[in-house]
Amino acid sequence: MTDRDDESPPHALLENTPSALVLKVGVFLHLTAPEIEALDALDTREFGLAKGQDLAVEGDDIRSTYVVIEGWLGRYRMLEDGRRQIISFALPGDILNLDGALVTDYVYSVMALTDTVVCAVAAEAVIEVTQEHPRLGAAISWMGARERTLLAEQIVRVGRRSAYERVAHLILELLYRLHLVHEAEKRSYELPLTQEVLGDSLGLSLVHVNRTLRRLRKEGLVRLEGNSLSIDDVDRLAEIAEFDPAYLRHEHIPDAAEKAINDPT
């Protein structure tokens, strides 16, 4: 399966229910009606991917930018001997290939980790939206900056944290990210990832992941029933992982940036 560019029937959303993309951008901007319409207009070429299906493979030509409507995807690299490193997770509201108009091919592969719905958007259409709505351009730049901070944390997480700290840190990061798009409760969320996927994300063996999750449960920090994960002691888990949510805080566009957009002269 390679980079998809086909059209399928639009995925039905509840009327008047904000899309995940609108929810995410709405943290950065108090969106106007025309801005919401412009974002919703991007969701016109939706299609589904089955769990385990590749959206794109390393080396493929980039033909589209993608908005994640439902489900989880993973960006990954595969070594010649079959070892896999999951670089990052793409969740509802995330945009894949923000730089699709500037980069010609994929430097990683993208796989659906659950049954997933995505929307294919021509990279040129993203540029047009930013030209017509400069504040949305700022919001898209903000999303790109957040993606870079997530990657920086992933490097530190895999490079320097212990197995115990890695699992704890990722659990908390996902809680914050899912809260943003209303996909999590106060201290719980659905974690539809296998232990193998967790291990490939965290640079851990299946045995290490299993042992660490058992330890977290035994110490009364988390509960995992099926795919439902509950955090019983957020503060203690944050202390263990040295988790500082500053890189995930959701702040409105800075006043200076808002002023510059509204008054470019």
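Positions refer to the first chain, counted from 1. Superpose the two forms; the largest set of C-alphas matching within 1.5 Å is the rigid core. Computed from a prediction, not measured in an experiment: that's the story for all the values here. Compared with the form predicted together with the DNA:
The Cα shift for Leu39 between the two forms, taken after rigid core superposition, is 2 angstroms or larger.
Core-superposed comparison between the two forms: the Cα of Arg157 travels less than 2 Å. A movement of the C-alpha atom of Gln85 falling short of 2 angstroms is seen between the two forms when the two forms are aligned on their rigid core.
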Contents of the next structure:
2 protein chains.
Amino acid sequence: MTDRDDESPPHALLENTPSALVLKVGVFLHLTAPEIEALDALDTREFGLAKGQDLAVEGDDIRSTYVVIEGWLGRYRMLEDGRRQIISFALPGDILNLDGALVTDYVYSVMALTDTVVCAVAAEAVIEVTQEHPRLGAAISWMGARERTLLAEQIVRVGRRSAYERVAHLILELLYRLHLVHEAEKRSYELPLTQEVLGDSLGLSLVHVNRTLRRLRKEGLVRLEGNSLSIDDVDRLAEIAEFDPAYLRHEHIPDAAEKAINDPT
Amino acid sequence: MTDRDDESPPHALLENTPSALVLKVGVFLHLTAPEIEALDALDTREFGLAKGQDLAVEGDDIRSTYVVIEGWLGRYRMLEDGRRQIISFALPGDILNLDGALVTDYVYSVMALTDTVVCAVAAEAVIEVTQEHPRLGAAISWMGARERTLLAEQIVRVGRRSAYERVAHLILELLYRLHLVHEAEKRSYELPLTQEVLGDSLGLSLVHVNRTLRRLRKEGLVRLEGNSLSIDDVDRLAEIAEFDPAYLRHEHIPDAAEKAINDPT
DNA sequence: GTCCCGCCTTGACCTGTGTTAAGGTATTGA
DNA sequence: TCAATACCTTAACACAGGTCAAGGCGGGAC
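Here we have the form predicted on its own; I need the corresponding form predicted together with the DNA.
Entire complex below, previous chain first.
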């Protein structure tokens, strides 16, 4: 399928599968020993999905949280006549269905957009852990907030930007997000998405995505060979897209918040 | 301005201002006495905003959470050339900036779309409370999850629905949301939004919103007199919009989750 | 009263993006 | 070797929705 499997770089953050959750949460918060222990004690199950397979479909009542170990997934909604809207992408290191136990059933579906490996954790167990380790609860709220920011940005992208701006903006968002998990070079990365998938994310038709990419190529802004995307002029692209990475910079809980978490009055 | 002030129904859920937060959270979770006490002990400050005033603007570093007591607000983003995208509406009873302490600064602005009254709570204090009362932390995660669902729905609306469907869909979403806080009749409610605001939410131009509303009126689906919106045929409208209220039905934390919260192993 | 301003309404025209259709090039598998 | 499949590419045409322009109405401010 894609050739990610062979050549993807080692997962700096995710090498030790059983503690994927620890590693992920640890990015946000300095974990204490008991916290790490509690997370490690969670029952996890790692498994793979082939490209095109659904992790969950609308209406499912699956109470699991997933950490993406490898590959890309997409949350999407199908309309009756076949239109599809991809709501968000989940990249390696992302967490899907973070508060699975809090949501009665899937309102969306989740599909593997490439061959993927995910790690499942029982969602109820996650909640229980937060009851004994409230700092972890705060970390989860924090991740949820970050996800909301991504969704808001997607709304702006799809609602008020032109096709040209949308594509440019998404390309940059992915660059920055992949950087955070060491899956991108300075200005290039593997983009394992078909133009149809891009269109369904950006609210555009396949054909128009193609036209738009052609334009970006002609203007010397990006190069795209196979799945390899490289950006020739990041600054100009950012200007076109009015892209400000501020919304992606939240790698760690702000100090003030961590202080509040650590010294409850 | 709008005439909401005079005729809006009594706020069943929100009469006692100082404990707006208690009432709000209480909708999701059966609160214990100490929890209620802790929430009530939070420093709150109630104040009003005139229509058009910003509660916060992009770049602000305001560490407050707000409960909307009365009126409508909108989170939005401006693009440099004046385009505006409204990301979400906050209705009476909604909470804005729930995890304020977790976000370094506003990436969006929030504007009062009508005259409003909000109640501010120091965001750090909210986090501190969750550290001592983890069940409240779970409630917050839960509210965050619900907000994400609304955002996802907005993405589908704007990304893949036609103008006609978008307007119909939003009208129904607002009906259901207002129902939850007793601000709507069975099939009608006060819609204090200009067509420009509707357009900025739906990713449409003012003119096209007008055209679309005209069409909905002509087809006998809705009536709109002043700010009073009434839906003549809810079922047909729902069919047109492919509207399924499932995503709004989360008034209370699911049993399984509440159980997990109450009996951590 | 009357001027102004915010908002709604409508028409005419334009354009960005969708649709349809056709062909190209890898890759896979029999 | 040859289909079959999945994806990309391009062109021609159609249309949903944007833009521009003009006017109407109602309520405040003076």
